[in-house]
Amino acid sequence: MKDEKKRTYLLITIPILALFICFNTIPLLRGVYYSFTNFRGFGSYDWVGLRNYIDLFTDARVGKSYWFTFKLAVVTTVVVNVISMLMALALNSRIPAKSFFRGAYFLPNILGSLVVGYIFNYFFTYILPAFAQMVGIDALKSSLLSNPSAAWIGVMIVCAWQAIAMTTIIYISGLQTIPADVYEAGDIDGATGWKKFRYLTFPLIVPFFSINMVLSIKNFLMVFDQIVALTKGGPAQSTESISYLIYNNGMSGGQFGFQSANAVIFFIVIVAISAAQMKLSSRKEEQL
């Protein structure tokens, strides 16, 4: 019986492991190898050592893309988690048609990122300026996406609009793990409103908050589909995320080796940030 179970586990695991190595590990290792070459994506190439990595730190376009990506990730993470927390608290309370609202607000997460991006592109380019023209709001009479200093706000709105649903679900899951007697004890002690949230609710859902923070930062750092659908990195490269820069210049810009080095650095940055977040979160949980 044990041998049959082992055989079954191996039959399930080996094909999955083979596919993972074939489509994930091998491309990753090849990318690391190409990062030490001047490969253009085609033809012959030479070994250049650490030159690509050195050039990354002096390339203004790369620096600009990192600044935009981190700014977008931090701001969107804050916006998403604040709104999601408020929505979770509302949807977890005793309100009419609670099940309907839980299903309705989750719809943005079902739609594809590219579809959502193209819909918002049309909204920002035609509908919002027309509405601004009607009510006389001069700041919005031109497309938000055509303004180099404000286009990132449009990207942030789209990213947040789609991400709020899943983040709220995680918060609702956390709220439903809180025993009712905790709130009963809080009511006896006179805890209401903000105090109840600060001293009772939030400390008990810190693990769920930590998960949302890690996932949000990681997902927004890797923003790609929304950039493709909304701005394609414009105007004037003001919304060029790291992922889009790696794809665009690596695949069609003849910088495959250079952008492979960029991808390696970006991977290390994401892993380091995620590890730091998890460590800080675990410390916070221990203190609570």
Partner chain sequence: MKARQKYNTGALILLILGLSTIIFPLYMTVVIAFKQPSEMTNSISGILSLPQHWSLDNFREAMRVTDFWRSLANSAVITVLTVVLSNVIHSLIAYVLVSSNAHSRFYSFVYLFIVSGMFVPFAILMMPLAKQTAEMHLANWAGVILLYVVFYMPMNVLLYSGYLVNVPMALEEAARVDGATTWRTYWRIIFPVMKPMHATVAIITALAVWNDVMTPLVIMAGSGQNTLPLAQLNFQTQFGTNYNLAFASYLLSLIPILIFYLVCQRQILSGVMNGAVK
Contents of the next structure:
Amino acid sequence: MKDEKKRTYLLITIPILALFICFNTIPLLRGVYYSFTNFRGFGSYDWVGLRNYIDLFTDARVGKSYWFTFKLAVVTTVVVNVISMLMALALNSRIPAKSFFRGAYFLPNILGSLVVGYIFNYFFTYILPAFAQMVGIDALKSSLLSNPSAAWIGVMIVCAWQAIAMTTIIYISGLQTIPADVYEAGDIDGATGWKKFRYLTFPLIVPFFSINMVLSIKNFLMVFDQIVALTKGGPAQSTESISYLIYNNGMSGGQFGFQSANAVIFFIVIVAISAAQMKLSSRKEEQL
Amino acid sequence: MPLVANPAGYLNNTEMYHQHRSEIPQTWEELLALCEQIKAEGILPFYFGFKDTWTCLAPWNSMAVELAPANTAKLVNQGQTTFAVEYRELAEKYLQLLPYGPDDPFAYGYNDACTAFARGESAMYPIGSYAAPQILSVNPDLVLDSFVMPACSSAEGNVLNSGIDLLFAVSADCENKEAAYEVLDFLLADENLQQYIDAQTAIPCKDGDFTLPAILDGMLEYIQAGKMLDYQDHYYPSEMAVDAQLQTYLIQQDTDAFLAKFDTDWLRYNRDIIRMAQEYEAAHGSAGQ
Amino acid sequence: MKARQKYNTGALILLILGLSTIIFPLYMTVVIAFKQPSEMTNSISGILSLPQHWSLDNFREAMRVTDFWRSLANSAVITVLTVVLSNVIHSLIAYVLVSSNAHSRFYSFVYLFIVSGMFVPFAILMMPLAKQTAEMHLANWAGVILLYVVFYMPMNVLLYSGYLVNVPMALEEAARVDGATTWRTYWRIIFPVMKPMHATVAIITALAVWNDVMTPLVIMAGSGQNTLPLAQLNFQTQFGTNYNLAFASYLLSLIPILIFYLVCQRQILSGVMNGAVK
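Condition change, the form predicted alone to the form predicted together with the partner chain:
Every chain and every other molecule in the complex is listed next, the one we just looked at coming first.
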């Protein structure tokens, strides 16, 4: 009996593992290999050793893309989490038509981010300036997306618009794990409003808080669709996200080898961030 | 096998333009004076679609053929000059065009610009004739002219910027060469070629009796005299993103920074080619300009 | 337990205001999609007003230009096949790994190996995969499906194994005693028991695959076939001078998922919640 089980398991595992290795591990290894060459994506190539990596650290365009992507990820995460927390509290409290509201607020998340980006592109280029013109707000009179220092805000708004839904849902399920007795005990002690939130609610949903942070930052670091739809990396190359740069310069620009090195660094960064966050949050959870 | 070439100067809304004048500027100074005049009449001289970075290259290319040597790239690769030297006048003159365009040229892309120009929002549009079909699709009644962009101080220096636009190639490994050649023969047939150039406002690469589209009349003398030079950007490696760098330059308007970056980026993205070229020339001697 | 009927009006007002940020872009999309270019002015009334005629012309034209039905079919085929394959393959491997995890170094290594794939961003895989799928003649919708099955394996294995830990061994043992093979036992008993998780995995995977742009862009861009998002990307410039056409096309690409959402809203929400919590 036991052998039959073992054999079946092996027969199942081997092909699936092979599939995984073929389409995940091997490309990863090939990517690392290419990062040491000057491959253009076609034709012949030479081994160049660490030249790509050295170039990476002196290339202003790459540096700019990391700065932009991190700035976007951090700010959007904060904005999204704050707003989502508020929304979750609101959607969890005593209001009518709860499921209608939840359904409506989740809507942005299921829409394709490319099309959402195109819609907001039109909004930022034509509608917002028209409104600003009418109401007289000078700062918004010209398109947000044509200003190198403000274009990232446009991207952030679109990312947040879609992400708030998911994060709110996570917080709601977090809030629902708090048993009613906790609140009742708090009521007896006279805890209300902010105090109630800070000492009762928040500590109990910290696990969900950390999930959200990890997911949010990781997701926003990989932003691509919105860049394609809104700015194509401009203006003045101020909104080139890391993924977009790798695709644009690596696949269309013929800098396969160089951007493979960029991708390797990116991979290491993502792993480092996820690992660090998990460590941080498990320590926090223990403390509580 | 090259099929057609496109000429690039600037496009002109004939009706709007000729309402007030009839002379076509032959020098840079005349062009600027004309823009001042048009602006004084309350009309926008140029429209730009700089949100799409590639459109930044259009005025650049049409002026580069007159202001920088045709073999600039080669000279730089040989170490005989730098872009900071050869492109300085070009870069500075480009900036002088900006005040004659819309307030926020970076908010609108190529399509927006074509639409705006087609609707009569500006008198001229510094882009190649390849934009004509797009423009006419918005406003089929528009009458267009095209002219060489005069970047020099004397009319003799004017050169038309023109390069191969469409080119076909059959790979040596192709298994269906006969069939491929049949298609190429079809495309090259006079009546088919004529149809193409009528629809796309292009110049055929084949010798023969072709009627060039009326829009190209303003450039006809240059075409017939062969006073044409290829696009400088055909030498720029795509990974260098010169179009994006140009857009940055037009926003920040820092000529020195732009030219310096051009040189350093060039050396970096072309180092393999430069090394190969230098090795070749060391072995075989330089084969003339 | 006091039964308080009072509603939290502050929250309610906030929610209604917030709703406008969601409704407004969608309202704009619908309105612009039905208008003609001549009705598009830059004034407020021009922007907010309803179209004069509600004609479907824009939609017909957009469908023609983007080859809508074919792209839709491609998206549907890819999504359905990916979901089916994922549900089958990922649950199977999760079952094997969970059952053998505890007493085999080999299987616990495989488990970690697969789950760690979650940290590999698509960015580093995209270029080598582009080359590899071309070499394997998989630079088409079939390759895209295979890639999705592999790419979502780590996350789904995590979800399934989390669920399986709670399935009692007693179930298995009982079936085994009757003389059924392991293979049979799995399909007869374990697989159906995981139904809630199948729903969750199906929904999460379907949503991700349907809207995905990068993978089809990198893998099947040259194959002459489009998914719905890819069609949108490719034909964006063709609409260049006509925003009404463009918006009609956007609306068309949003409608399928909107319908799906309206019909299965409850399942989707609970599925996503489940997945996120795990």
